[in-house]
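Below sits a lone chain in structure tokens, taken as the form predicted alone.
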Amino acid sequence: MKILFVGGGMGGTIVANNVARRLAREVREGKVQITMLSATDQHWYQPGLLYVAFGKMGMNDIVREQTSLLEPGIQFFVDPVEEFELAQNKVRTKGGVVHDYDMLVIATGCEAVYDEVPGLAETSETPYTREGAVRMFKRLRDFEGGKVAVVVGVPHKCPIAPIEITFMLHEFFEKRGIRDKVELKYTYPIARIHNIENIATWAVPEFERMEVDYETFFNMKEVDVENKIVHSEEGTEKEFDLLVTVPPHRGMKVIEENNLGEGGWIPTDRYSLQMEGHENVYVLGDTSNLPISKTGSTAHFQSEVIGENIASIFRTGSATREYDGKVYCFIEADQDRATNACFNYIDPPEIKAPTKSMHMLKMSYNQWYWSSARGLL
């Protein structure tokens, strides 16, 4: 059996680790084939990008050589996919390479984009690329005041981000002593500060806390470069000396131009994760088209039950499992605090008020987070 795996990061990362181990007899009998696909020889923990944007972790703390994170049998190869050719049951790669699979797991991520909202690129600072976040740090260790408007885009992966971002600025400002000289503002596209109700009832109070003026029903339409200000599709504008963004995100280009699904998005199967119409396809994480969280957590959980179905399904022709739409997030808050929000395809997160030892779990996830990756946590 060759199973083939397409994108190294979290996602691919962990379902592999997790295949190569409930396999492993079986790979070193030759009898199982398992194969991983990937842009690029390094891992990034991507959530530490926005540690390195307020300078509490720098970009070494956050990168680590994929083959260091690999189970034993896995054969690795840093050579992207170009062309799927699913009714074949095999792709090819920019490099010309042909592989053949009996199943396929796709988590080749998402990317932000910058072009569909004009001005964006040239004003905004994000913590979402790793440029990005270097320079975000250096604008807000020389920023000395005025009006910070944050901005979220949509879709985005990590939906929490907002809230922390805004919570981590008003932060920020105090330690360095101005924020009585900064007016923080915060928008976001829907009737509410967040798409998650609860969350959003929680956030708002300590919003009010804060003192951050917030606007709902803002989607992005332009910024005005020159004057500074950020226009809606809704007819309102935001005026700013800094804009952070949370940038608009697309699935990668070659699940567009393979026609494997809108946007980037790949169909998938919301309980089984397979791509629909094609059963011995997996999908997983950013790259799928469910309305759920784009997460660590979310791939983290997904790769569980993909790893446990395709083992089963070697063993005993068929799956095991269902995905029940579980995702976990930690949220940081201002004074050292954060809290989580867990929840599924039923039930809503309940928001607990933060503490100062879940910040501490948090921070420790940071470290644990390779392991997490190997599929040992």
The other form holds:
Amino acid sequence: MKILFVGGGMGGTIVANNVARRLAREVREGKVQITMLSATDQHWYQPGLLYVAFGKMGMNDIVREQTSLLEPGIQFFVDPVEEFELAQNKVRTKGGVVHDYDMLVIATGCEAVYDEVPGLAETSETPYTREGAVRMFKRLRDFEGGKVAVVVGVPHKCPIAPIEITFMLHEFFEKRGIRDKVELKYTYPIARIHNIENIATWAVPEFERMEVDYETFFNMKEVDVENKIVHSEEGTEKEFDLLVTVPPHRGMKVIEENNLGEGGWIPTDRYSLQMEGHENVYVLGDTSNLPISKTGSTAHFQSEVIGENIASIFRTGSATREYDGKVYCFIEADQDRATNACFNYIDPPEIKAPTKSMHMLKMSYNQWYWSSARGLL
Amino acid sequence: MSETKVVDARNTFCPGPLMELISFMKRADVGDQMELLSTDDGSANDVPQWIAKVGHELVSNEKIDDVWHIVVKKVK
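Now the other one: the form predicted in complex with the partner chain, given that the block above is the form predicted alone.
To see the whole picture, the full complex is given below, headed by that same chain.
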């Protein structure tokens, strides 16, 4: 059996290692061949960018060589896929190599896009890209005060980030001793300050305590670069001296170019995680069109299901598990305290008071991540 | 010829029905209709509220067997 993984980010790496461990003997005996195709030989811990943007981690802390994270039985090639020929069970790479497969896992992820909002790229700071995180830290370090606006694009990865960023901005400026010179303004696209009602209910008094002004129903339309004003689709506006954005995201172009999914999101069964209409194709993480959080933890929990099912299909001919929608998110409440949210398709999250120990757990996870990517946690 | 797309956001908490609808509306063409399926009672209020704010059209809004079916049309 040939199992092909397209994408070497968090989701692809975890599930490939999961499968390689489950089928280690079969791989050694040559009965199973596992191949991964990726666009890069580096593996970035993307949640770490938030800490880079606030000067708490360095870029070297959040990157590893991809091959150092993969099980020995996985053949790894830096040669991204350009053409999917699902009807023939083949892909063609940028380098012109054709790979056939029996099982395909697509985990190409998504990326920030700025062209949907004129002026956003020229004016905003963001922790969502590597260049952006470094630049944002320099801006925050040198900022002397003024109006800081947080604006949020749709859809975006890491849904808790808008609130975390705002909490951390408050704390950062407070520690620099300039909080009284900063007007911190938060905006959010829907009717409350976070899409999860329990989180919104918890965060409102936190914002009030921190004297964070907030406005709901604010979807970015365009940024007036010259006058430093961001306009919303709803007809309102925010002035800023420093604009911090959670940018809108799209699925990868290769997905849309191959007509696998509108917007780059692949239609996926929410329980089996199979691509609609293709039993031998699995989709996970940010690549799917499922209406659930685009986060590493989603990909992590999905990878366990897919890994177990691929191994089971090889051994018994049928899948054994369904994905229940599980997501687990740490929520940084400031620079020293955190809480968490855990939920699935049925049960909403319950939010507890932030603690220092939960923050330490999150900081520890930032190091444990590499074990997680290897499929050990 | 415009089309009606179904946005199935039943039994999800994050990013939630309205956020899903906003994503779909961004990609839709003027004239497209979308039917949002939601099990969140809040959708019955916040979706029409948002549609009114941005100037799109609310075609229908009804609850059938514990699922809200909210049909909207992109008009600009």
